[in-house]
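Presented below, as structure tokens, is a lone chain in the form predicted on its own.
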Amino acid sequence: MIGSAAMKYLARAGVDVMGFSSREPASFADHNGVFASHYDAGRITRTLDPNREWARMAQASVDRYVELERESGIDFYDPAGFVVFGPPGSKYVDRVRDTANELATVSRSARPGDFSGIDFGSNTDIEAQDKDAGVINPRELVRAQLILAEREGAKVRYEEVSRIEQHAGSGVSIETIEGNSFDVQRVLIAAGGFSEPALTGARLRLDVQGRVVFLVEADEDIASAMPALIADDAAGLALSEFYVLPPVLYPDGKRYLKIGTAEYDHPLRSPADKISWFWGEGDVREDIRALQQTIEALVPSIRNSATQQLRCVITYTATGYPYLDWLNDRTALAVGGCGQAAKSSDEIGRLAARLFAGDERRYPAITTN
């Protein structure tokens, strides 16, 4: 998602751009290469956040959604609204309000009864955002970015890069698993959790974690009234920290509520670990049990509905922000969404493209040899 946005902004700046990407596999079990985590139909978007920088990056991106949809002809944004909640006096909700006040974000304190069909239980500290918030379709957002990038002259090659080699004073060579070779002047690496093999020689602190997502089939009546939700330190539920998306239409023609959490760690330390995770390996029974209990308590009407699970990976950094910097005089990177980058990917891609214009780096917290 970051790479496709960066391609667009580089092409608009007049740079001759070529992007390399794997296509989404038709069958995960038969794919033995790079995966991506935008293979999904829904991600929460909002500008309410306890962190100023993430709130600012989100606002910059959300402000451009409508224009991006209009220019590309791709609809990817549903302004369904957003709610953050916790127990009475929640410190997390208080931090969200403080940031909202500082950045003049329009939000409101809400009551549990304002949202029919949702049982907040004893979690009564609620802040709602009715504007600039809801759901984006990450597949469609990437498609929109690539349409605009190609319209500006960028080229997309659906080939997986196997080798990047810098030549002293003469640019960089890129080789793909298909056996093709390309000579370029500079490289931007934006491959998420699969970026690490290309970062040899850089002392980067990256923590790549597998996450399981639980989907519950739901009818459109729930979708018409339900915002996206995030809970932190929630009381009386199987999970204390989680997010929920309202029913989103998936490629199978059905709508699913989606719930996920970062409470369970599944560290992925090698490319093989990441591939096997997307294949569905790894014990996630405890995750699934807690996710199901939580969503059924929160939205009682979906009990006994059909369910399924998805897999993704999240790449965390030591700073809590994306690494946007130069590894050397030819290779830059834009890596580390920290579980928050989907909604802000247009702005993060813009900041990555600015590196190539010589602009001062904004998040330089990496150490290189």
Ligand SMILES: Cc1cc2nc3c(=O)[nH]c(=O)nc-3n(C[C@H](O)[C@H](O)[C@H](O)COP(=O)(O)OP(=O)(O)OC[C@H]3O[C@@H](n4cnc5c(N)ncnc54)[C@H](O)[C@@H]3O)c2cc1C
Second form
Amino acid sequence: MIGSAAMKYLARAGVDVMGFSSREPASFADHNGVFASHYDAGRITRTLDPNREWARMAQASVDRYVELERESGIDFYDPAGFVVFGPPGSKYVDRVRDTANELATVSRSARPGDFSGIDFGSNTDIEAQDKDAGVINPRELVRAQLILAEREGAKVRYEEVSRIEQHAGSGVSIETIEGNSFDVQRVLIAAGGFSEPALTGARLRLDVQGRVVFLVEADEDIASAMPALIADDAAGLALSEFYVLPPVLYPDGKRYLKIGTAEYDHPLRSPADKISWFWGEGDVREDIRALQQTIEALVPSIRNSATQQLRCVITYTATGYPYLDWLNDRTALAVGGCGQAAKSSDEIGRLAARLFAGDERRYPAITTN
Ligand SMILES: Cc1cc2nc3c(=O)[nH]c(=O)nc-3n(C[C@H](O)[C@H](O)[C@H](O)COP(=O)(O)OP(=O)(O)OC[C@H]3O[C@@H](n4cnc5c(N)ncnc54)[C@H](O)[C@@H]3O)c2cc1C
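Shown: the form predicted on its own; wanted: the form predicted together with the named molecule:
Every chain and every other molecule in the complex is listed next, the one we just looked at coming first.
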């Protein structure tokens, strides 16, 4: 997500740029290489956020969605709206409102009854955003960015990078598992949860966590009325922190409502850990039990519907922002979506490209040494 946007902006700036990425595997279980955090049909987008910086990055990106869709011919954005909610006096909802006031983000207080099909419970504090919010399709956004990058002359190679080596004074050589090698001037590492191997010894403080999301088959009726939801301190449910996407059309032709949470710790340290996580290893019974109970309480009409699980990884940084920085004079990085970079990836990619134009590093990397 970040790399494809950065490549577009670099190519637009007249830079001769080549991008490497692994293709999404048809079967996760048969793939023994790197994966990605955008292999899904839905990601929440919103500019309502307790954090000013993330709200700004999201706003800068959302403001360009329509143009991006028009230029690329790819539709990826559904302005379905967004809601944060919590118990009366919720600190999370208050922080979101404070930031919205500060940034003049348009939102409104809503009542539980305003959203048919969702049981918020009578005593719930709700803040709704009707404009600049809803759902993006991350796969389609990446496709749109790549179309625009290639139109600007960028080259895309679907090869897995196995080695990056800097040569004093003369550039960087890149080798791929396909046995090809390339000599380039400089390199931007935007490899998400699989960035560490490429970081050639720079011991960045990254926390890569395994996540499982719960998909519930849902029909069109629910889809039409439902916004995306986030709670951080909900009461009376199996989870207090979670997010829900309204039903989204998946490649199997069905619509699924999705719920996810960060309440369960699944640290993944090595590339092998991460790969086996995508294969479905690791115990997620507790996660699934709590996700299912929460979504069935919130949207009772979906009880007994068919369900599925999807695996993914989130890359947290020590700062809570993506690391946008130089590791050395030829290697820059744009790593660490912290579970919320999909909606803001166009802006994060733009900021990463600006590093190559000499811009100040806005979000310095934190290393362990
Ligand atoms: C379950 C889940 C739910 C989420 N929900 C939301 C949400 O609602 N809203 C939101 O804004 N964000 C959300 N996110 C976060 C968002 O998806 C990520 O922040 C975003 O995908 C990170 O983008 P990225 O470019 O850093 O990494 P990725 O999108 O993972 O891209 C990294 C790319 O690098 C490639 N790569 C890695 N290593 C190599 C190599 N050695 N050689 C070649 N290519 C390589 C990979 O194939 C991949 O294509 C969610 C994430 C998860 C896991």
